[in-house]
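Heads up, the chain below is alone and in the form predicted alone; it's given as structure tokens.
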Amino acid sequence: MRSKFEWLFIIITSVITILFFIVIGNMFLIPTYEGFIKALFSQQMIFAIGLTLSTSVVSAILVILCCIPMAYTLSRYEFRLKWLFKIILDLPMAFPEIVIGIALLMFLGNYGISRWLGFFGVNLVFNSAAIVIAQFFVALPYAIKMLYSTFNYVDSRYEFVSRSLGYSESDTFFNVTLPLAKQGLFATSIITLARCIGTFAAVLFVGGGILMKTETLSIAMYLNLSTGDIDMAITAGILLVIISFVTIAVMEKYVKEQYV
């Protein structure tokens, strides 16, 4: 039989859960069958869940392939300013996105390396180019702590007995570390696409929000609300909320059966 205080946590998860449902499920019945259908398939949708897709799955490889070895110096190396290291990386999630944003064009624009990379014809700023980095960028600090923290899980006397066998130092990660933190690299992977995915002020500021150029999913979203075309914004909307669905419940899944 439950407690009083287990119906009181258990109640209070239920309403707000029921709360949160009810708040983005409501979206899903602003526009009507024929406004959404006409806005799913219309040329600007298209190609910005296209480009939505494509930068975000080139960001979250670039996202895994970085925070995978930065992941492990943080969790089992000692180096100076380390300490200074980690403050640095956690930083982006404390500010809002916008400041990533701004930081990503003044460096990438006039005032940073475009007077440079302007003399190879390289050209960061307003373009699909653009959107990839500033995802990158978003989504780098989140994967980091993850990936850190499942590192940090995974006991490191397996470590040692791999070495004392004889076995390097990159063999010992490839074929103890990472298979015994395969989960978490899953998980990781999964929420870093979900999040260059969502990625949206940095997107604008860096990418600038060009219809029909690099008009991401979430800029489609405010360039049609900007301008009163409802049904593409919530059409926009509702996709971003199936698409975020659908990455979750496949993480769930997949690190439930891990563990049955």
Contents of the next structure:
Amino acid sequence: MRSKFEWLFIIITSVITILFFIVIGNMFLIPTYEGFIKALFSQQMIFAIGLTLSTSVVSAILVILCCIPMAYTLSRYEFRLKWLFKIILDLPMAFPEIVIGIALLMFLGNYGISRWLGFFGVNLVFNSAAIVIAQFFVALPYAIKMLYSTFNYVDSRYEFVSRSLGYSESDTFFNVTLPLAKQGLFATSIITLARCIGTFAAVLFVGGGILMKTETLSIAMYLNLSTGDIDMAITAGILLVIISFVTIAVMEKYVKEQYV
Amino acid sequence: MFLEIKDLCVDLGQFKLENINLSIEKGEYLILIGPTGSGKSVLLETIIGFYKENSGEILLNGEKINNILPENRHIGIVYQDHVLFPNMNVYENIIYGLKRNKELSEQEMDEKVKEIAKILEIDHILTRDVTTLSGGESQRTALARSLIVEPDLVLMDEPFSALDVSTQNKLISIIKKIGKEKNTTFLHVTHNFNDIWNLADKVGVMKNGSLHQIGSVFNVFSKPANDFVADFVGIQNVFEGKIKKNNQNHLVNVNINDNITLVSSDVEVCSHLEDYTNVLVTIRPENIIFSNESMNSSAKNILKGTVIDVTYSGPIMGITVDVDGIVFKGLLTRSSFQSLDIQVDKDIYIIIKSLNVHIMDRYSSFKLEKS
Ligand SMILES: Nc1ncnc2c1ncn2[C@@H]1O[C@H](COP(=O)(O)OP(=O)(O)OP(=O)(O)O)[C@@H](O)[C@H]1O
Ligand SMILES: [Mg+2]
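Next up, the form predicted together with its partner chain in place of the form predicted alone?
What follows is the whole complex; the chain from before opens it.
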């Protein structure tokens, strides 16, 4: 026998979950099959898929490489102004992505360091490098947050024992800490990748949203929506949903709940 | 001195270790006791190098180790909850510390693992995943992992407290054996006085970040330094004596002084001891029976003494009796106390079954070697 309380909670959960499902699922019903296939195999869509995946993989790798030492530092070491570091790194999660986009554009563009970069022949706006930078800044704070709690979860006495057995701090880190953080690290990588793939506003500003040049899937959706090509826009949207679904499913399968 | 700690202070903000002074000789076994939160674990983790001391010195083998990294201190640690690496199986956990030693060949390492696994009786579970082990198996693995590198000093934080009594006893005898063979020095934190009786040469009592008393088991239990220690260790009858075995009736005589000889049935404990070895004898106060006459009873120990003190705590009375210069402490209910008409300076008989006279061997062998 379920109690009334239990029924009420289950009903609330079910109604809203179904609502989500309908909203998302509805999108799949809009394009005709032919329209969908045509959009999917169009040159523009294939370019957008390629660009999205390649930039996201690169940014995700960079994010993970940076967030491992950063999250470990925040979790294990005490130093002055640590509290401020934590706030600064959390900040981008609290304000809209578009703010990061504008801030980056200003910094990398004419109001910032572009003249010096130009001197070395480097340009970091309106190209693929710019997309990677935008994705990096958007995804890093989330990755640090996740990995930080993973490292907090790894009992530092494992490290004590390893060091008492003669292993240095860095040996211990690679032999013990990282293997014990494996699940969390895996989850963080997956979420980071998904976050990079889904980045929109920051990529639009720093990348410039140029057709067939800095056009990722989310940008493709936006550009086609504004030119009225619904089939293209929705197809890009469907692809994003599928990619997200796969990443989350992979994570659910391989990562125990406690690590997420 | 092998390990010497001088005026050690550690400030962790909410908690401070203050002016800790202690020393252990090579091969000695120090047990630390004290209420929860008194700083025992913090002290161990400072010795091993994970908390930085604010002042004071830690000397190991005469060398100051304050600024030596934990990995270069050669101090092992064993925790109550084992802290086995979950990403390695039993064998890999044990061999972990050896693998750093580049001088050993694979085969030598393998032999060492097998040897220690055999001593700790875990040679049949070497390929097991550590998450599937029982508490006792885990603790044996943790012991093997830390002992295999033959550390100069082994720190153990409540190593037996999660184990059942028979496993505890087994591990105690294994630890004793290893300690003797390798002359390992131990610093062991416990809440169980049995560990003291069985293993300790010395006892330290901690409270609120300071060490209130440290000394031989006999001294701490028979001459507590202050009220707190007295209260914490409780009333105990602890005596030093010399054994003389009596093989005919399976009893052991212990000479406490020229006039007093107690009879004990702890024959097993003494089986490997020579006659006239020094031992420690303990009798729980509730096992002392009082009588106004020298009864004819099956009990082997009947001693005549004088009541020198009576204390009241609720319905239970504490009676202190002097027998030829040796002080025995016992407990009585208020009604028995009244019916026996006990008074200070009155003579009284105390009766103790040989079963209740417990002999601690370890203490002895060490004291003898040194004196
Ligand atoms: N890293 C730390 N920072 C600040 N305070 C700490 C830290 N570690 C422990 N403490 C505090 O120090 C005090 C002593 O802790 P400790 O673990 O040494 O007690 P203990 O004597 O081992 O107790 P128990 O018998 O319960 O194990 C506790 O109040 C604890 O909260
Ligand atoms: Mg403790």
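Numbering follows the first chain given and starts at 1. Since the structure is predicted, the reported quantities are computational estimates derived from the model, not experimental observations. Think of the rigid core as the biggest set of C-alphas that the two forms share within 1.5 Å after superposition.
- The two forms, fitted on the rigid core, differ between the two forms by less than 2 Å at the CA of residue 245.
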